[in-house]
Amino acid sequence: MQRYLLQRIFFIVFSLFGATLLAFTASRLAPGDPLRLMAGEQNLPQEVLDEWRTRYGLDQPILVQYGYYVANALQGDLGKSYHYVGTDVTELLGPAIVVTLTWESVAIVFAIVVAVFLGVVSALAYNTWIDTSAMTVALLGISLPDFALATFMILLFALKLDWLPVAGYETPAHFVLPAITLATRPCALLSRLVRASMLEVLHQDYMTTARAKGLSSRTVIIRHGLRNALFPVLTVIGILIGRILSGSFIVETIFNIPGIGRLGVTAVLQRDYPVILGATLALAVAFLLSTFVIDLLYGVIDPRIRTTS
């Protein structure tokens, strides 16, 4: 187990750098000079900006930036905004991060327990209307964008319903057409999975033996039937965490929530180098977590799984 720690630890550092290394030379390597859009209006004389240049190393060869880059991340220090000039980016980021956590948390959970519950429900009642009704609004969900999705949403339960607000971060009903919305492609696609999966583990001998033990419904669908079914699905698990996560840039601009991914859209306009390579760190952190305890999950659900040197 220790082994296996260590060579994951080690991958994630490694995909760490390489994903902050993309996300610097593409900022760097873009059109446009970052520091005209901090001068804004004022039209400043070359000496100004070439003294701000070297003030931020933006003089220097794009490796040995992201070489100061890196040593600095690695001591807590992001730098600090080119746009809000003198802010630490990490003062940005904080908030940001709770924001986003505390709404897509919601969207994680609603994914998941309704994709399980319908993929079930499906395999159960194969073949009859509510196998093919399911599969159908799964299959609607898979083909609409987040952003058309979220203008239906807005348009139908907040504008013409009035049952839900707009867009904003102040109540808890805030959160339920930004979740929704960044949950429902996750949501269809996995549910179809767990449909094929569970078909697939009904037909198993060991179900069979488990009903002619006397067991019930219940505990031979749950603990015989849907524990098995679920370990093929915890890889597309961990892909379709890590795609709700990087979906907040979207969700996150339409509803005007405060969150990273706002935050990135914000500062991707803005040419702000400091913040795109923070919020580009935040979520590649996050998912390479995430999928790093799904594999954690491999061992939970099936104990014949077992890491060996």
Given for the second form:
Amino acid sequence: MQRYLLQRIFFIVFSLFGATLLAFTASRLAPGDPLRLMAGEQNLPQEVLDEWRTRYGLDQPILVQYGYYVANALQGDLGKSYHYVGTDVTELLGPAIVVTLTWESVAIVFAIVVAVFLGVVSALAYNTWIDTSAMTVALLGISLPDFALATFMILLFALKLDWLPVAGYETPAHFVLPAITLATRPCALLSRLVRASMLEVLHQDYMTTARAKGLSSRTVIIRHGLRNALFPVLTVIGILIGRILSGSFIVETIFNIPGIGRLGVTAVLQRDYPVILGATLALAVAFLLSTFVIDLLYGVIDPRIRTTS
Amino acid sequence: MTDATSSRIKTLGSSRPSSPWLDALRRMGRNRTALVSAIFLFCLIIVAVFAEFTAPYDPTLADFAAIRQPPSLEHLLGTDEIGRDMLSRIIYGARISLFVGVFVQVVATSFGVLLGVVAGYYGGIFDTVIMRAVDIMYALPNFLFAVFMVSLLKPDIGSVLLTLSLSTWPFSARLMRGQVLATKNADYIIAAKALGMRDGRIIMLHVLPNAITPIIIQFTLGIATVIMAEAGLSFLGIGIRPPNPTWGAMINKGREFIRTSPHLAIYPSIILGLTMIALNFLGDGLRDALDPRMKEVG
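Could you give the coordinates for the form predicted together with its partner chain, as opposed to the form predicted on its own above?
All chains and molecules follow, beginning with the one already shown.
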């Protein structure tokens, strides 16, 4: 187990280095002098630009610059924004991460609860109209692009019915449409998986045994069925959470939510490379951590994995 | 083989006269949703390829006398914010979407399959290097990477194709490697090696055919993902530039007028949604047809 943990941590650190190095190199090879971008409209003399170049280490080779970047990042310093001159990247990232985590955790919980419910019901009602219609809805959910779904929902619930706000981030009511938009795809994918997994479990011997013991059907389905059916689903949940955390650019842009996704997209449009790098780093950490936590959970839930590794 | 089956093969004109493929084709024919999806996609491709003949108007021709008109006999799907014909723009948009989807999947899948085979078949240092690269690509937030890359390059269709190919190959590489590992130690491959067959021939004749089913499925479903990613880029205003009609850009532009003229956003959303649904149904149908074992489970 210890060896396995070490391997996983090494893997995370390695992936982080790889991902940031790639993003870092790309940002340095980008066209346009970052100093000109920083200077913005002002016409600064060459001496000032040269002074800045040395101060920001931009005259060094890329790998050296990357070394500085990593050394500073380890001390919690991700550099300063080019666009909002003088503002630390971490100052921009911090609040954005809090916002994103808040509204996306609503979406994640929503997706998992609905998916497990739909999947189990479909499996129990295998091949009936309930099953077929639930799975058709799921396939529709997988297919609809999030911005198309968001457009339809804004039109219906915000403009025609006037039940919910169009965009913004003030009250919990503002969370509803973006959370549904974001949750739909993962929820649809998961419900299909839960159903398949549950169908497999339902025919296992221990289910027959549990029923033969005279347990109530609810106990059999939840304690014996669902618990076993959720193992294979767990990995996918981990990946989906990672994807949700790293996939809210469009939804946050549409609903004007000041989270990490909108920050990342705006930074790209403004060529604000330090902020782009910071967002990439934060999202990569979120993705790797969520898969790591799920791996650990596996060991907690399934004792077989603990003992064999 | 009996006469009856061989004649059927001839009528179907299959280049592979093996019965598993024929069985798959027959199963596919019985799946009504998959069949309807295939027909829909076929029609869409035809209309898009011959856009010059099928589109009633020039998609970039502005008519300021007819701005944001609702659907009428003259303009079946109405006109947009500068009076361009919506139907024509959607048809030309289909051409871009389908082209990007298929092109990126062909490039990315070929590349991914090649790397996956090398990693799985030869193992060792090849496996380590390729799979670590795949891990890094998985850790990178995919869409941000695409947005970032396109913004670094020229905003045209070339950079969109390059960027999406770059962020798509790891999926088929990982899938292919798993497939190769699963078949590598099968008796028929060991036998082929013992008979002195060269690696290239073993890969082409024995490894690939046995690993190709999930790749075909992933190829189809992947087209949907790529089209969606391109639409997402266009939606954010990065990538293929106006006045080129793309579905994503049309939906984005239409959102500005959603209160007064909802048809500007709705029609491109519907056609994009239908295309996604058809591709997913087709992918699902292919999975059931090519891999009957999956059907029994789910």
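Numbering follows the first chain given and starts at 1. Basically, rigid core = biggest C-alpha set you can superpose within 1.5 Å across the two forms. Every value quoted in this text rests on a predicted model; they were computed, and no experiment measured them.
S.K.: Would you say Trp52 moves between the two forms, meaning its CA shifts by 2 Å or more once the core is fitted?
M.R.: Result for Trp52: yes, a 2 Å-plus shift.
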